[in-house]
Structure formats: C-alpha cells, structure tokens
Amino acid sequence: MILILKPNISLESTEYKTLEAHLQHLTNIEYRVHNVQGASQTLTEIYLIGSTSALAIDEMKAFRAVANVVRISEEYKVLGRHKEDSRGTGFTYQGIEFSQDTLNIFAGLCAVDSPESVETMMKALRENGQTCTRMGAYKPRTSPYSFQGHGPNCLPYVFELAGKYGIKVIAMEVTHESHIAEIDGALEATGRPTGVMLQIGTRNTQNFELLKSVGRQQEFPVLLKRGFGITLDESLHAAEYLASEGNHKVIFGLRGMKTNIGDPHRNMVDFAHVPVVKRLTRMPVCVDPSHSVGSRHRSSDNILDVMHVTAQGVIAGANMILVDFHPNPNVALVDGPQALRLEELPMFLEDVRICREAYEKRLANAS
C-alpha cells in the first residue's frame, strides 16, 4: 500500500506526526518514506510494507495528513501501474521532461575519446536543436585488455563543452558507486553547466550493490538498461531496486537481447516490449538501436538499419532514444562499426520526426 501525502506537508506537522504514530503500532508491517520531487512541488510517499490487504483504504485516507491511498495490484510496487493510480509517469530534469507522452533524442558517442571529437559532436547536436547527449566515460568492456574509457580524466572538459553549447543532460555510464561522487565533484568544479543522467548498463541490470547504491541518490535520474541475458520481469525488478532506495526517476532502456537468433544484427531487437514496459509501470522507456543492431548496413530501400529500427521503436511509443554518432567512426576506440556519421544526424533527426507523427496519429485514431 502507498499513502501519498498531502503536497509540501511537513515530517514535524502534527498531522504527520499523527499518522506515523499509527503505523509505528501496525503489527506486521513496515514502512518507509520517501520524498518525490515534483516540477512545482514536493510529496512525500509512504510505502507500507509487510500485510497489508487487511488495511482499509478509507481508514488511512481518514488521516489529515493524507491526500491518496494506492492500493498495490502489480508486482512492481514502486514503478508499477496499479489499480486507481493517479500518480504521473515521469519526472522533469534540467528543464527537460521525461515521461511516457515525450520522447527525448540523445546522440553522442558512446565513448569520449578526445576533446575535439566532444566539441566537434555538440557542435552539431546544438546545429540541428538538439539539448541531450551521451558520452561515456566509464566503459566496461568484454576483454580487459579493451579500452575502459577516461574515466574522470575526461569529465571536465565534457561538462564543460556542454555548457558551451547548451546541452543539458548527457547520459553516463557508470559501473562503481565511486563514479557517481567523480562525476558529482566535476560538475561542482566546472560550476554544474550541465546535467547528467546516470547509466546503468546491460551487465550491470542485476548488480545489486550498484544499483542500491544509484537508487540512494536522489539528484541524478536514472538509465537502467535490460539485462541482455534475462528476462523482462527480472529487468523491471532491478529497476525497482533502484526505486525503493528513493530515486523514482528511472527510465528504463531497451537495448536487444543477446542470442544468435538475432543474426546478422548484435542483438535481437526488443522494441516490441516498449508498450508492455508502459503498460505494466510507469516508467518512460529508452531504445538503444545502436547497440541492437551494431552495425551501420543499409538495407535495399537506402536507409541505415539503425534507422528502421529506431523506427519500430518510436512508432510503438518510446519516450527516449540513445544512438551513436561519432565525427569519424573509423577512429572511434568503442563501436566505431555501428556510430553514425555527422551528416547523417538530420537525416536520423527527420526520420524520427515522421515516426513520431506517425505514432501520434495513431494515438487519435485509437482515442
């Protein structure tokens, strides 16, 4: 059960102080709090937990200091849609919305390799009105005699070249809870130009420290890949890992499954389970056409199979996009193969434009 208060109520209020009294003396049930923040408010959530379904919504509603009362009918309890749930389906970052009605583009490189190629991509991206990005830093890689990424070396410079050209959230992956301080410590020293949205990667969906250790901060939003070797449910509970530490602001990404089925793309595409990840929570949902596909092969019509694929991803209701670009992908130190080049970016830009449309249409028509 989650008792939604009223918005802005004070944990010293006694009408909270009311209400915690009572929980503190059910039998059998715990709970925790948490504060949600809203683009013009604060709530505060409290999950109970333990047996509840003896619990009258009417009672709890009774509380002065209650506003709502959801009673949980999803196994995601957090992130989960459930039964006369009000709550909304995003979060706002930076000035940017997240939600399951937007849908936001973040191209970059997967890995930052130099100065020159950060500036040179977000020279661009700020050429075609774009305010999002990705550039990694921290890479974890199959051979550990691969490139691992500059790590703290190169964020700096990144924070800074965003605040140049005005972007406004870039993407990061992080694999250790010691980035997460790294990246907070060069946004403080560059004076915060920019923002950032924590990435969890495929192989780290079920590292569970990790994703605890995401989930207690509350400043940045988060990435959360599926995992490329389990399943769907196992993927949306890592997500609710992340949630019942207290960060709700999670989206969850769709990046192919790992199976020689897929054959010849890297991964076998999963785009389909974008309404199913919306129908079962409220999360936004990500698709991740380069790291699918993995390569850059046109089919016989001309367009890029990344492209078709970003298409079948947007077309069925995707509220993010994560693609590489690179200046020069035959330099590239990470998936070079699969990474866009410039001149492609408004082309890929217009093409998701039509499919988007296209989704909208769909929307009136099925309304």
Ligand code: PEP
Contents of the next structure:
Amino acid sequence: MILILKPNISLESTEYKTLEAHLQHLTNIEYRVHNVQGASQTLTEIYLIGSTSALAIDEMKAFRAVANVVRISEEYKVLGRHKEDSRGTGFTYQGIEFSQDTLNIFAGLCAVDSPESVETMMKALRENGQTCTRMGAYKPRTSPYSFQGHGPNCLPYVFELAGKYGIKVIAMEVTHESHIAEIDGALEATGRPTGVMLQIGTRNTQNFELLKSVGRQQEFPVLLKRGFGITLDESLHAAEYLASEGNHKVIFGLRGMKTNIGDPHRNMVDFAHVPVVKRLTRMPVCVDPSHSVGSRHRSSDNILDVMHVTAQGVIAGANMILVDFHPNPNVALVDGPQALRLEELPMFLEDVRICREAYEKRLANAS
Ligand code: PEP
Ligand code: MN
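Since the structure above is the form predicted on its own, I would like to see how the form predicted together with the named molecule looks, so please show that one next.
Entire complex below, previous chain first.
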C-alpha cells in the first residue's frame, strides 16, 4: 500500500507524527519513506510492505497527513502502475521534463576519445538546437585489451565543453559505484556547468549492488538499459532496485536483445515493448537504435536501418532516444561502424520530428 502525503507536509508536523506513531504499531508491516520530486512538486510517499491487505483504505485516508492511498496491485511496487493510481510519470532535471508524454534526444559519442571530438560534437548539437547528449567515459568492453574509456581524466573537459555549448544533460554510463563520486567531484570542480544522467548498461542490469548504490543517491537521474539476455520482467525488477532505494527518477532503455535470430542486426530490435513498458510502469521509455542495429547498413529505400528503427520507437511513443554520432566514425575508438555522421544530424532530427508528429496524430485518432 502507498500513502501519498499532502504536498510539502513536514516530517516534523503533528499530522505526520500522528501517522508515524500509528505505522510503528502495525504488526508485520514495514514502511519506507520516499521523497519524490515530481514535475511540479515534491511529494512524500510512504510504502507499506507486508500484511497490508487487512488495512482499510478509508482508515488510512482518515489521517490528516494523507492525501491519497493506493493499494499496490502490480509487482513493480514503486514504478508500476496500480489500479486507481493517478500519480504522474517522470521528473524534471536541469529544467528539462522527462515523462511518458515527452521526447528527448541524446545524440552523442559512444565513447569520449578526444577533446576535439567532444567539442565538434557539442558544437553541432548546439547548431541543431539540442541540449542533451551522450558521452561514454567508462566503457564496459568485451576484451580487457580494448580501450576502456578515459574515465575520470576526461570528465573536466567534457563538463566544461558542455557548459560552453549549452548542454544541460549528459547520459554517461557508470560501471562501478565509485564512478558516481568521481562524476560528482568533477562537476563540483568545474562549477556544475551541466547535469549527468547515470546510465546502467545492459551488462550490469542485474548488478544488484551497483543498482542499490545508484538508487541510494538522488542527485542524478538514471537510465537503466534492459538486460540483453533476460526477460522484460527481470529488467523491470532491476529498475525497482533503483526505486526501492529511493531514486524514482528512472528511465527504462530498450537496446535490443542478444540473439542471432536478429541477424544481420547486432541485436534483435525490441521496440515493440515501448508501449508495453509504458503500460506496466510509470517510467519514460528510451530507445537506443545504435546498439540495437550496430551498423550503418541502409535499405533499398536509402534510409539507414538505425533511422528505420528509431522511427519505429518514436511512432510507438518512445520518450527518449540515445543515439551514437561521431565527427569521424573511421577513427572512433568504440562502435565507429554504427555511428551516424554529424552531417546526418539535421536529417535524423527531421525524421524524428516527422515520426513524433505521426505519433501525436495517432494519439488524437485513438481518442
Ligand atoms: C552504450 O550505450 O554505450 C552501451 C554500452 O550500451 P549497452 O549497455 O546497451 O550495450
Ligand atoms: Mn557503444
């Protein structure tokens, strides 16, 4: 059961203390208090876990601190959609809204290789009206002998250049909890010129200790990639690890599933799950066409497969696109073969705009 408290209620108030005293005396019921920053206000939600079926909704609603009560009807306790649950989806970060109704594009480098690439990329983004990007500093690689990313060494120039070019949010993968402090330290040292969305990669979707560490902090929102070899349900439970620790600012990323049935694509594109995740949970849903397709192959219609699958995600209501670009893919240190070129950025953005407009027309048509 979830008790949603009245907006801005203080944990020191008599109303809250009365409720707290009651909760402490319930047998076989534990509770966790979460502060949830929504798009417009901060709400306190209390999650009651255990034998809550005997609790009456009206009895809990009678407490003066309580605005609403939701009985948990689905498995995804925090991020799921429950019956008669009218809570919003998403959050605002760095002045940008991320929800199931918005669409944000994160075009950028799979891996930071040099300050020159970062600057050229960010300049192109600004010229095309973009305020978000992706920049990998910590790269999980199949071989220990492959380039592992520049790690903390590149953070100062990445953040400074972001500030220079008006980039507000950078999606950046972390593979170890120590990376959170490194990122925060580098942001602090550079005067916080930008924001970071911590990315958990598909190889770490079930790294439960990493999930708990990232979930315990509430400074940075999180992009959790779906595990490439596990069920959707298992990946959604991984998202719950983040949320159950207190961080509800979670975006769920689809990036294709590992199977040779998807050949010649690098992974089997799974964007049919965009509406499924939106119905099962309140998370905004991201699609990553680059890691799904894994190449610059184009169809007989002259459209790149990467753009075709982006279109499939967007027309189905995706809320975020994470896509690899590189000023010179031939020299990119990671995933060059799948990167789009900067001169393709305007065409890419226009294709996304066309698909989003079509999705909005589909919404109107369905209502
Ligand atoms: C990435 O986005 O750079 C990445 C490594 O993706 P994934 O975890 O989906 O393979
Ligand atoms: Mn990559």
